[in-house]
Every structure is written in C-alpha cells, then in structure tokens.
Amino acid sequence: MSKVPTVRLDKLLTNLGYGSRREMHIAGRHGRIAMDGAPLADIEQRVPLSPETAARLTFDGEPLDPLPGMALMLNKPVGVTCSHKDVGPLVYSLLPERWRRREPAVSAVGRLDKDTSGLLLLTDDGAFLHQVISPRRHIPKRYLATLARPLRGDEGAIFASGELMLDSEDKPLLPAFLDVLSDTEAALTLTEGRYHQVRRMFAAVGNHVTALHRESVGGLKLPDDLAPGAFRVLDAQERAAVLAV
C-alpha cells in the first residue's frame, strides 16, 4: 500500500487559496482553522493529503474546500468566456473567488466559446486535463444546435463520411453523427475539437446556428438540476464516466 504524502497545514490552507502563509497564522491564532471541531493553533503541522483529512478539517466553521486534483461541473451560460484575461464576465467569476487563487490553478478542460451553453469541465489535475483533452482517446462531445433554416436533409451522411473539410484547413473531418430532432434542431456528437467546429459545419452545409449548448462530454451528462451557471465537484464515478467511451 502506497504511504500518503503529508503537507504542512498553512501550506496547504495557502495552495487552496485561503490566503497568504502569514495570514493562515493569524487564522490560527484567532481560532479559525479547526479539526474535528477543535481549534488548531498550531498550523505548521504536516496532516496527510488525504480527503479523510479533509472532512476533519474546518476554516472559518465551514467544511475545507476539495483537495487538489479534484474535477467539477459547470453549466456554462451564454455570455460568459473560458479564459483568465479575456475582457467581461469570464467562467471563474462563476466559482469561488478564493478558488482563483488556488495551486494549482483551476482551469476549464477544453472551451465553451461565448455564445455556447452548456457541461464544461473545469480541473486542477493536469493528467485528467490531459486525458480528456487528448485527441487520440476521441472522447465524444455532444451538443444541442438550434438552426436558422430548415435541414436539407442530407447533412447527416456529410457529417458521417469523414470527408468534410473546413474552410481554411487541410485535414478532413473525423466522422460526426447527427440526431435529427426536428426541422432547425438537431444533436451532433463530435470525436475531436477543431475551432468552433459545430458552427462551422453547419456552415459549411449551408445553415446557420443560433443557439449552441453541450450535453455531455464522454459517458457524463450535465444533470437538469443543475441550473446555468452552478457547479458541483465530480465523484470518482462521474470522472470515471468522461472517459468511458
């Protein structure tokens, strides 16, 4: 069995954004950082790395935020970017803003541009960063178009053939499959992640799209409960599912 590494307290506390080592001292001093519901002055102690150290732990009488490597769900809503420096409402506004500070960085997997909607992944774990990313595993992608005309009706076996190309570049697409939903809606399934691909192969068919929203990624479906702009943490079984293809 592998030991658990074990980090210093105010390190920690630090890393997750809670604010500066000399702060997380002051903290202490004031009772604010407890375990098991006793204060804990002491915050230079090493504590296992463990999500069972997490759930003793309290900051301020509240639970201590996820460890890193953890994974989360957003709703994305239109109107929003996934980007640290683009100017106007960003993704990370949506989250806390302490989680902006965190070591590692919490950034989206993949992005969502500004008028789509819907499941974007958010993580501070670069392998699973990676693995979803990763244009060899294919991971699919499912989005909700709405369109400003009417399907020909052949769309689905271009999309399907693997010889769509996209204006400006020189690779055909990977086959894509179409779920006809009525005259101007339709759900496309994507194994890869070329610039604003949906809209342009609508495009490059002649439509338009008007409305843009993601429904899954891989085996994980984003939950009606949840309403646009929430998030919540992934358990073991939702980062399971991403990647179950």
The other form holds:
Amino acid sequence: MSKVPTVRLDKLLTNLGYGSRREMHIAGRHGRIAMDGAPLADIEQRVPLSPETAARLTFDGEPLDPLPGMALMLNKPVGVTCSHKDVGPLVYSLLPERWRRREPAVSAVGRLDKDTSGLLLLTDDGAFLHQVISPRRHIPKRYLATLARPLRGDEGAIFASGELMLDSEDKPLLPAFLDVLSDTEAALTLTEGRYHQVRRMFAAVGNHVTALHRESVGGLKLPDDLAPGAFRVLDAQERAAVLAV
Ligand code: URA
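Having gone through the form predicted on its own, I am curious about the other one (the form predicted together with ligand URA); can you provide its structure?
Full assembly next; the chain just shown is listed first.
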C-alpha cells in the first residue's frame, strides 16, 4: 500500500494561498485554524496530504480549499480569456481570489477562444494536464457550432477524410466527426487541438462559425446545472471519465 505523504500545515496553507508562513503563524495564534472544530496551537505539525485530513481542517470556520492535485470543470462564458497574462477578463478571475496565490498554480487544460463557451478543465496537477492534452491520447472534444450559412452536405465527408489541410499548416487534420443538428447547427468531435481549429475547419468549407460551445472532453459532459461562470471540483469518477475514450 502506498504511504500518504505528509506536509507541514503552515506550508500547506501558504501553498493554498491563505497567506505567508508568518501570517499563518499569526492566524494560528488567533485560533483561526482548527482541526475537528478545535483551534490548533501547533501549525508546524505535519499532516497527511489526504482528503480525509482536509475534511477535518477549517480556516476561519470555513472548510479548507481543495488540496493540491485537484481538477475543476468550469462553464466558460463568452468574453473571458484562458490566459494568465492577457488584459481583460480572465477565466482565473472566476475562481476565488485566494486561488491565484496557489502553488502549484491552477492552469487551464488547453484553451478555449475568448468567444467560445462551455466545458473548460483547470488543474494544478501537471500529470493530469499532460494526460489530457497529450496528442498521443486523442481525447475527443465535442463542440456545438452555430453557422452563418446552411451546411452544403459535403462537410462531414471532408472533415472525416483525414486529408483536410488548414491554411499555413503542413500536416492534414486527423479525421473529425460531424453530427448535423439542423441547417445551421452541427456538433463536431475533434481528437486534436489546433489553433482555432473548429472555426478554421468551417472556414475551409466556405462557412463561418457565429457561436461555439464545448460540450464534452473525453467522457465528461458539461452538466446542465453548472451555470455559465460557475465551476466545481471533479471527483475521482469524473476525472477518470475525462481520460476514458
Ligand atoms: N476550436 C476553435 O475554433 N475554438 C475553440 O475555442 C476551440 C476549438
């Protein structure tokens, strides 16, 4: 059986963004850090880095933030950018302010354009991030596209051919699968993630995407009850579903 790693409590809290080590010591002295409801005097003690420990700890009476190694799903609204640096509203501003100081940092798993909505995964777990974005895994991503012009009828075959070449690229796209939903609406499933891929694919067949929404990543679907801008932590089953292809 693998042993659960331990971490010093002051370090854990600092890495979760609650404040500097010094601030954590002061918080401890003021009784703001508690285990099973009882203030903890010794915040230099090592605690197991496990969900069970986290469930017993509170800061200012509130449950502790998710431990490092977490993954989230967020319903990305249109108009926010998946970047740490750009100007304008960023997806990270939809997360609690404290989370911006987390170490390791929380990052988007791949990107959605500013004008694309829907399922965005975020994680501080480098191994999970690499598994999801690895080109070798071919994790399918399903997008709903609304189009400016009616579909011609040949798009499905062109996208599935494995021969479509986008402007300024030197390799054809992998086969992608089109589900026609109406004259001007279709779901497109991709197993790679090139720059603005869905928009460029429809442009290559003489159309224009007016709205784009990501519905699923791997076997994980955006739930209907997750409002635009809202997020939640993935449980173990949901994480496994992302990678189940
Ligand atoms: N394809 C696009 O064109 N935009 C996205 O955000 C994702 C896929």
